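Read the single chain below, which is given as structure tokens and is the form predicted on its own.
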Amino acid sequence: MEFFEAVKKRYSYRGKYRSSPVARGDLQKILEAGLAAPSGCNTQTTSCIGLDDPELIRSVGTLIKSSAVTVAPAAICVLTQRKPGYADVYFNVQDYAAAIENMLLAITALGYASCWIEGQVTGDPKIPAEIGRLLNIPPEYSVVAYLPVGVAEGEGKRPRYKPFAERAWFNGFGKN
């Protein structure tokens, strides 16, 4: 899929997934896309765990209270480390956000669907702690997001975007 087509087709899919597996090679490509994202001061604070073991996916999925977490055949746990880039400036949130967007675009380009799940992961500190225990994540890493990955069973609800002229301008705010 061409890049701009993937950008336009990407949306948060909250439906059911087909049972067909996600190829390990595709899952690796998605993870590599995430790790290729820019990182403030090259601190590389984002790490990821690809999940394709159905039992692990079920175990992690039961912890996350989201209708978007239906049993997808694969998933990605996004981790971060809080390290200063320079002085007392931290970029880990920007780093993992850029990594997630890269992965969501790769997921779309490969013909899969996903949804960025963060609030239902980080809203209760017990959830990331339990995911960390299940996946043997060292304490210096924080679980910050979960991306189910699979072939969509149906067409999901796509968002409507405001017109370009209401959100983007040239050479000054509100100028077109």
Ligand SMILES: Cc1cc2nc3c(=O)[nH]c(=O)nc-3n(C[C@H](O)[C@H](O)[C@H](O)COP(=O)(O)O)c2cc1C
The other form holds:
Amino acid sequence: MEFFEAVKKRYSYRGKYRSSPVARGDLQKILEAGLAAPSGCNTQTTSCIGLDDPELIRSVGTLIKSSAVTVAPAAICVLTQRKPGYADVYFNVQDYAAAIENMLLAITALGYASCWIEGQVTGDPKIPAEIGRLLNIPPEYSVVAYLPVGVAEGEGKRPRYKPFAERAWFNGFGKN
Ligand SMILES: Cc1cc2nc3c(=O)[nH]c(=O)nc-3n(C[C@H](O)[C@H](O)[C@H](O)COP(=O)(O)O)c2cc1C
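Okay, that was the form predicted on its own. Show me the form predicted in complex with the ligand next.
First the chain shown before, then all remaining chains and molecules of the complex.
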């Protein structure tokens, strides 16, 4: 898929997924896209765990109260390490946001659907803690987001975006 087509096509899919598996090679490509994202001072604070074990996906899915999660045949668990870029300046949130967007675009380009599930993971500290226990994640890493991956069974609901002229301008604020 052409880059700009993938950008336009990406949206948060919260419907059912087909049971057809996600090839391990595709999951690898998606993870590589995430790791290729920029990071503040090249600290590379983002790590990811690809999941294609149905039992594990079910266990993690039951922890996250989101319809987008439980039924996907694959998933990515996104981890961050809170390390400073320099002095006491931290970029790790920006780092994992960039990595997630790269992965969402790769997921779309490969013909899969996904959703950036963060609020429903970090909203209750028990959820990242329990995911960490299930996936043997060392304590210096925090679980920050979960991306289901699979072929969408139907069309999800796309949001309405504000018009271009309300959010982007040329050569000065509010100038067209
Ligand atoms: C930081 C962040 C956290 C998010 N957390 C959730 C979430 O927990 N559950 C969910 O269904 N969507 C979540 N989303 C997806 C947003 O709701 C979605 O991106 C937004 O409504 C715009 O829709 P679109 O992705 O289809 O363009 C999150 C997105 C971001 C960037």
